[in-house]
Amino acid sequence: MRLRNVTGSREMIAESRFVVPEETLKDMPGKWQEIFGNHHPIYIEIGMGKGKFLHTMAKDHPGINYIGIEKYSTVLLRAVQKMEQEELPNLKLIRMDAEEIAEVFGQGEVARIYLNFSDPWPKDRHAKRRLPSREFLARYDHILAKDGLIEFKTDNRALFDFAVEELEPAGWKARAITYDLHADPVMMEGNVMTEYEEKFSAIGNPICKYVITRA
């Protein structure tokens, strides 16, 4: 998801009222509903890219609070620009590394986690950096509500196979799974496509998806 560097993007993000200041994140666990000013459930997307998916979801579901997390300033800037064009009160943005996720949200504070077209980190020695890895599932276990769900989509079959294999040893189970999302009418219901999903499905790549919960 890394784009060509935009000079000053870090500074522009820091000045945006749509982005939660980095220096306040460690004080946020348990306080996110206060930020939104309501008690609606909180859904997060880790690695939100340019923000199309989450902006659409927040617009379509005003009774849910959404938080988009992105590591790269240049990419997050695109999501900020979407908010400048159409501000949504139930969407906040964060620039941070996903490895710190359990330090930013309190235990059980998040109702749903979206992982969309995550970096595959193809080298074996980098497996623990993959967002659907058992290392990250342990982090999600801390912040996800008891009945919370994780949804993961990718066109990378090797990454998806890895993600499925991680479930049992990590203590999770698939509630729903497909290796061709766009040919599955049940799992396609209400589907919102990301930029990558539009691109890859247009050239015929099947999209894999699972919805998981704790075993």
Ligand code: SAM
Second form
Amino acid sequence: MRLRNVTGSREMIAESRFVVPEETLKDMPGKWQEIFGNHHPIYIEIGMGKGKFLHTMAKDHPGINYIGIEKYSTVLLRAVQKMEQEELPNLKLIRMDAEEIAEVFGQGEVARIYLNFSDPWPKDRHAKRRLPSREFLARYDHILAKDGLIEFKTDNRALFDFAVEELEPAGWKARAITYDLHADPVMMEGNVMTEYEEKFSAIGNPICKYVITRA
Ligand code: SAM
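Same protein, the form predicted in complex with ligand SAM this time rather than the form predicted alone?
So here's everything in the complex, that chain up top.
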């Protein structure tokens, strides 16, 4: 998702107090709870887009610290604007490429990772860029707490099948899985729709979801 014609988005992001400055990110491993000033668990969304999901989650769960990660400042700006409209103390935003995630969070510092409607990168030679790939699972293995969870939702069946196939070789196991989330009352409990989820479920696409832990 790239939004064009947002003049000065990088500067606006850099000035926003809701966004953790890019130049400080590599000093942050082990220090995230200090940023929030409490010892609440840290949940992150990678590829947060415009941020509806995480903003709603943060509002609904004040006892959790949320961090949204997005590669493009033009997109992140929309999440910043949501915070300007309704500021939440337990939500911070980061502009970065998730490839660097293991350098930004300490070992076991994150309790939960959300991947929502990740870009599919359909060409085989780009498989390593897919956020549920084994390469990314190895990065998540470093930052995720021992009993931590990863939750992944998508309407893209090919990407989901790929993600499920990656689990065993990468040392992960599905604790829950559905190929039609909105028809699954147990997995739907507490579900917060993302922007993409609203768009694709409205045209009838079934939503796949897994919840995984280390095997
Ligand atoms: N999660 C949102 C949703 O469900 O509505 C947005 C989904 S959108 C298809 C995927 C988002 O992930 C885009 O905003 C894209 O810029 C971001 N993204 C893709 N690869 C990324 C990466 N390596 N690091 C950070 N963000 C990434």
